[in-house]
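To begin, one chain is listed below as structure tokens, in the form predicted on its own.
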Amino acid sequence: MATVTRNQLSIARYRSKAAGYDASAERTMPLRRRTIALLQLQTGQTVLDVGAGTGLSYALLRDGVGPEGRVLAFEQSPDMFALAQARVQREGWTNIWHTNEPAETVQLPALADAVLFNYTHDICRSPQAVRNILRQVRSGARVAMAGMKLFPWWTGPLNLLPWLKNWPYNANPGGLRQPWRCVASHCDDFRWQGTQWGMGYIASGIYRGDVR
């Protein structure tokens, strides 16, 4: 029997949510403007979205960088990435680049001047996936991240609740303890702050450009 990789896991997981998954992300829509916030976006830049979905983002980084920036996206689940073509396509959107591609692999054209990682759980566990990602992205760039994280330890059982709300989602669900802490090892003035009483987190570092 053929073994079934993560990324193929989480492809599958999705396909069975992109129809629903802008409803069901509502919910989280003020914890991605915050987070968002957290890149200090300007004029001009060139921002990543990593792991963009159904481009729920894009319009939020579009006000960020302007019309003289650019956005820079991926998303390796084909029905997530459909939602989020026919949505470029609908707003007419000219700045946006996206392709249909996972992490672990993907080209960018161009270097990042800020990255967000917004619930993006299974990619921020993979070392290979963000060192792709960074390798990809200027030395002192702004990093901004969201997610689910667990409860403090000593909640004992109430960590099952985390753990079970992450595990639809992600082919990779452990690591819920410190989420971040891959990427933050490629950060400086890495900081994060519990949300949503202690199950999920935002947090945000300056990269200090050390994959290459």
Ligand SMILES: C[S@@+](CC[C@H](N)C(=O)[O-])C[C@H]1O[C@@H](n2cnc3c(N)ncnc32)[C@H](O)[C@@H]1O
Contents of the next structure:
Amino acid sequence: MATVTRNQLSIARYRSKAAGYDASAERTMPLRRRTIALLQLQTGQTVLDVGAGTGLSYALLRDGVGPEGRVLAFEQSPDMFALAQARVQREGWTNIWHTNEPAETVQLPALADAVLFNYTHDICRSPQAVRNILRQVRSGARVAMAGMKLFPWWTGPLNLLPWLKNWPYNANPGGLRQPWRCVASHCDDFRWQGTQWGMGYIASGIYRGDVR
Ligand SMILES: C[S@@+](CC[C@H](N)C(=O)[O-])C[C@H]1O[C@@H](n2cnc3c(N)ncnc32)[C@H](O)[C@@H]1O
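Pass me the form predicted together with the named molecule as well; I've looked at the form predicted on its own already.
Entire complex below, previous chain first.
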């Protein structure tokens, strides 16, 4: 029997989710704004949107880097990426470079000055993916993250809720105690705080430049 890889499983999951994704993500827009604000983007910077999905962060990232700046992005699901492409075409944005490739092997056209991991649990759980991304990021870059996590351990069975919410979206759904761990291990001044009553997190740090 052929083995389905985690990437293939994720692509299959997003095939059915792509069409309704933007509507389902609408209520998390304030959190997205807060996470992007942690990047403290400046005019002319190059910002990387990791696992960019349908490109829901593109407008906010463009606002941050201005017309002189650039947004780089990648997304492995052809269904999600098609919607990101349609968005860029519809808006006529010219300073976005994006590609339909996985985090584990993507090659960016330039080093990034800032990196966004917004709800990219599978990518954050893969040391290979994190290393491939960070070796294409400038030392000292700001890193911002958001996603789901477990409630504190003492809440016991309540943790079924984040687990069940997380499972349909992620092919590698474990590691919900500290989902930021792999990225944080390459950052200085890494801080996180709980969101959504403890079922989510928002975090930021400064990339140490230790992946070559
Ligand atoms: C929950 S969505 C978040 C999308 C986007 N970051 C956002 O904020 O709307 C997770 C995305 O990560 C993508 N993804 C998962 N594993 C990936 C990988 N190994 N390489 C690239 N993209 C991946 C999925 O296809 C999906 O579009």
